[in-house]
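Below sits a lone chain in structure tokens, taken as the form predicted alone.
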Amino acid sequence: MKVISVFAMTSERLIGKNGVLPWHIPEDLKHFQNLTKGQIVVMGKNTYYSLPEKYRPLPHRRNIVLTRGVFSECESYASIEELIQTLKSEKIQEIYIMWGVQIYKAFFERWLTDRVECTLIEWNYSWDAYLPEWRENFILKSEIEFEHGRFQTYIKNK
């Protein structure tokens, strides 16, 4: 099973305030959802709750919120492990990683992701929610200038 994780960031890796995204770039947006559309996406439970009511869950894909609690809105595990030995039962070829930096931090962490679709924000931004230091385990395969920013494809350096 392949873990991706999805994020926008900027060069000094900083991806939220708040616990929301402050911007908003409908580029961004689009390729978030060609990417996921019909996908497993794998989120913490205050991004989940974050999302607006109306797109709870995303529509499109399968929501699954990591909660130590009880989380009845959708599938919930409440470890990687769990989820993991769950999905690989399951014979899933694809999970996706869709927010929360301590998640984004234990998949990382853990070696578990094996390619990172990144979206290199060009804009300075006062936040204080930032991911720590990934890229030296990663090789950059791909990369697409847009507007406001690049879209980037990183695969794990094995």
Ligand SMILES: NC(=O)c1ccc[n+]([C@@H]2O[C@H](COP(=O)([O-])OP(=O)(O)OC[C@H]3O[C@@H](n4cnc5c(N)ncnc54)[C@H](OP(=O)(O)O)[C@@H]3O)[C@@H](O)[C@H]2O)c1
Given for the second form:
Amino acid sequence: MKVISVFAMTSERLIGKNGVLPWHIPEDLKHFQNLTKGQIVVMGKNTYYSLPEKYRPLPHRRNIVLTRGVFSECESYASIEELIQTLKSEKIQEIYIMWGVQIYKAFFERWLTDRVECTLIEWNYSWDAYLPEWRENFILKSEIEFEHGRFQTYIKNK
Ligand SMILES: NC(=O)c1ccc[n+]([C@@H]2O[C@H](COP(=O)([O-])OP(=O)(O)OC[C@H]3O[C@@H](n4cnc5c(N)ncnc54)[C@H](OP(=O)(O)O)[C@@H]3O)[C@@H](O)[C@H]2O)c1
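Having looked at the form predicted alone, could you now put up the form predicted together with the ligand?
Every chain and every other molecule in the complex is listed next, the one we just looked at coming first.
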């Protein structure tokens, strides 16, 4: 099973501000929609509740939330190991990790991320939620420029 992380960040690896996205870029939201439509999306509980109420669970996707607490709004797991074990037993081919900071970090730390779909935003922000450096373990395979930055695809450096 392939694990694909999808996020937008600046060159300083900023990805969040007070629990929300620091920017509003419709092209990036469209890119996210295209990548994940019909797929399995995995997110942390904070991210789930940061979605507008009418968009949660996200339509046209199997939504999975990671939480150690009680959660009944959609499918959920109390650990990454339990999640992976269940999906592997279902012979699932790929899953998309879609936010937030804690979840990306946990997948990077366990070396479970096979591919990264990163939107590199070329704006100068400095706020509160950053990812650790992850690019040293990945190879840039392709990138497409757009008005606010680049859509990049990275593959794990084995
Ligand atoms: N730039 C982007 O592309 C992008 C996109 C979306 C969000 N973001 C940013 O991400 C930030 C939100 O991230 P966050 O770190 O606050 O929250 P999060 O990762 O969405 O959720 C954290 C919660 O997930 C649960 N959790 C975390 N690790 C777990 C594990 N290993 N097993 C089971 N449950 C686990 C815990 O819930 P319980 O406490 O219930 O156990 C934890 O409190 C915001 O700043 C937002 O702006 C950025």
